[in-house]
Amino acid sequence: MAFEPREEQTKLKYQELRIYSDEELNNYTEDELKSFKVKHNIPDLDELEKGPWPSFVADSKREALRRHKLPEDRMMIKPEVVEDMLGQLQLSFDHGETHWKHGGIVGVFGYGGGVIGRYSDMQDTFPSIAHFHTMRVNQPASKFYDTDYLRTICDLWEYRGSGMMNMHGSTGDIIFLGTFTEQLEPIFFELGHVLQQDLGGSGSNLRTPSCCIGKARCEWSCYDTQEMCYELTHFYQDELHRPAFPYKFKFKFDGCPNGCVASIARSDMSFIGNWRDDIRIDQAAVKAYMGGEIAPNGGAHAGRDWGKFDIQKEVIDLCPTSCMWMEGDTLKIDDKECTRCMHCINVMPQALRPGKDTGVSLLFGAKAPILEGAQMSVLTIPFMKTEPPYDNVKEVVEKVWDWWMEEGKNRERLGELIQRYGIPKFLEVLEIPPMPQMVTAPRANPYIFWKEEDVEGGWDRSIDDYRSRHAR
């Protein structure tokens, strides 16, 4: 059945909608960008225009020209906002620090989160970048947009806000680069109200929820991450616009243990879609692979002659717990040894897949180098079926927020608490037991450390007893 949002849904016509006609969108000539110079003097930023990768410099001189070329009663903030903006980044680059400064809280009535106050400190050198606040719009599962949606929003932010937006951040949301504050209210309300849109998530509180592509398009998806991330950014609204939290708290939900949103890497809590039964092989696709009738990696790398595909070199000995062998012609996979790399799936698509016993494993404790350094999530629960409204998903988020709530410090993530206060105590919290999974490196560094009332016969031994079962 096909994922359904729960209320209706307004469809968005550009023509009934759009504030600039398509000559004041168009209104430069590519001579006139070549001959146009922005109104400071930019040496290093033009240096970074170089070279063959696009350039955020280059496409801000468009914006640039564009702005200066429209009326001034066609934007609600100063045209120079862009060249004002290049020359305070240059003006950074000379000085070795940053010229923004936070400058207390700013945001929208009713949110704690969404907006994140910025201004200027050389404000008599660049007037019309003063205020830069940023805003981040919660971006649609797997971000599935239309032209017109699209449209709408460069539209709406060319006339309040800087015209300059990235898509997308790492916290997944569109972002809206430099407005005034007066502009705040206004924006919201034509989020809210014309494009069925709400502000993401920021500071100490629930970010933005970001999926994958999910069952929309992915065939190895293993639960459908839109639904799932749909139903949790409604479920925890006031979590996502009123921070009340120690620090930031991501969810991520991966299809598959592919990861395509990066999930264990980027965030606190980890979902990615796995299967707990076998590895579902199509033998006659296995022998075609072999006999060069199908193309290996779906045809990924068919750039240069690599030769004949090798399954021994190309598959079963890239397999990490070597669970894979063959038996003449016949694939077998040792499947309790299985780690669910995927690679042997992404090698060979048309014949291996997924299994048909889907859920997701759930990871904790992700998180970028900000106190203690990069940590991958931990894996925790390494199956759990998922069915909406999803209560026991919530139910172990509820568990880990009043845990770290009470005793996460200030600016601590939840790694970061479970590194400080151990495994061991994160898994009281969950109320689940160790497994050996949970132990990284035996005899070394292991996670996992035993209670006196878990040993059978506590720490106190006979050494008489012991030898009474083993020869001297």
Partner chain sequence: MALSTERLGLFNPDKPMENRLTDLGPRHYWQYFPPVIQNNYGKWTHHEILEPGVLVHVSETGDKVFTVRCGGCRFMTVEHVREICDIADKHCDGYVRFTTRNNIEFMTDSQDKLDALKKDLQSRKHVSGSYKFPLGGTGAGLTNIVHTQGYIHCHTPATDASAMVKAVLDDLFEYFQGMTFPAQVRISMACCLNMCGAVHCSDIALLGYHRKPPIVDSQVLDNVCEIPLVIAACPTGAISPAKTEDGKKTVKIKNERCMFCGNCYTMCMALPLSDKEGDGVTILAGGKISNRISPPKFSKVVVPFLPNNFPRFPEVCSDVKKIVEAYAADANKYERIGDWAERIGWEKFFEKCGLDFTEHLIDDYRLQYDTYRTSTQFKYTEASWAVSKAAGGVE
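Show the form predicted in complex with its partner chain, please, because up to now only the form predicted alone has appeared in this conversation.
Nothing else is written out below except the one chain.
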């Protein structure tokens, strides 16, 4: 397999890159932490330290203490930044309203995205979060890391930011949460020069693409989700950093119809792995499931006694197309009737596997409710074979973007544009024919927008000619 990065990458070694000494990283004791009080009164947040689920407040307090004990010249942002964030959060609870101002245009030169400007509206009370800008850092595909990378990121962000972050934001980026305008360029330079690492997308541009775990650790992935995600992210860096679109645009890559990154619900262009040959069956393993030797669904239901596994009830009867049956003790599948919903494969992963002739289905237009209601992606290209560098996929992408940039209104997502013009127009843009698989049913109303060229004789008619046959 050719897994070559686009540009050679130096291996990051934390020991060579680090800012903080071990002593600085271990600068408080557990007793100090237990008795540590942040500078604001935060009763509601103290309450959120209780209970079993990991407490973000408890975590915040230890970072607050560490910063409190670091010499002030060992951070470019004030040590109280975590305490002020907690203080403002408590105040937001008290007031039932957020205390972040609307908007704030900041960024790094030449980019229109990757930085979200944010300012407190209580700057006198919480001076260290007066600016609280976010930076989106483009995560490596499917979010695997080594500790050299993560520790280096941590030192950078402790030194030049708040030390608070999201692992990860909804779209997939590492989120650096809270820094001052002055530090945006220095952080960007450190990321680029030291870490060979770029920012992600925000605003009206290509948002940071993300993918499922794919072939790295899943038996069902029908294409290299990481590789396609990496290639398209790099190929479309300009679109990712420099907003030229009507609104945001998202790519997400799911390796199979189980859809672990939810591409069908939240990406303008959903890539979902699929296959076109037959489900592979290991009849011996089928028997082992039936005999109770292998737990169904990979043991997912082990917390409760559901009784003995019943292949008829749990697999065959639940098949949405009724395309499976037993012949004696042999499982049969009528694959041409199968819609590849994954249920039987999920239940008996050791017996059934997706076919080997795999590819990707392309669906378009998902979005959250703002404005005209939520949409899921519509099945448009049922199956596509594609190999690096994915030229045929890129051709489709660019046809879609050209149309959307030409016709899309300000803040109109692709899904809304498709609805405004109708699928037939979208098919014309993609230069593909219609298929019944694009709809759940044909239209029930007969209001067909016939085109003039489809109607014999055209639409230009003479009223005199008409009146020659019909009196007024």
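Heads up, when I say rigid core I mean the largest set of C-alphas that superpose within 1.5 Å between the two forms. Positions refer to the first chain, counted from 1. If you're wondering where the values come from, they're calculated on a predicted model, not measured in any experiment.
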{"query": "Flag for Glu406, CA shift 2 Å or larger between these two forms after aligning core", "finding": "no"}
{"query": "Rigid-core frame, C-alpha of Leu48, shift of 2 angstroms or more between these two forms", "finding": "yes"}
{"query": "Did Leu417 shift 2 Å or more between these two forms, C-alpha, core superposed", "finding": "no"}
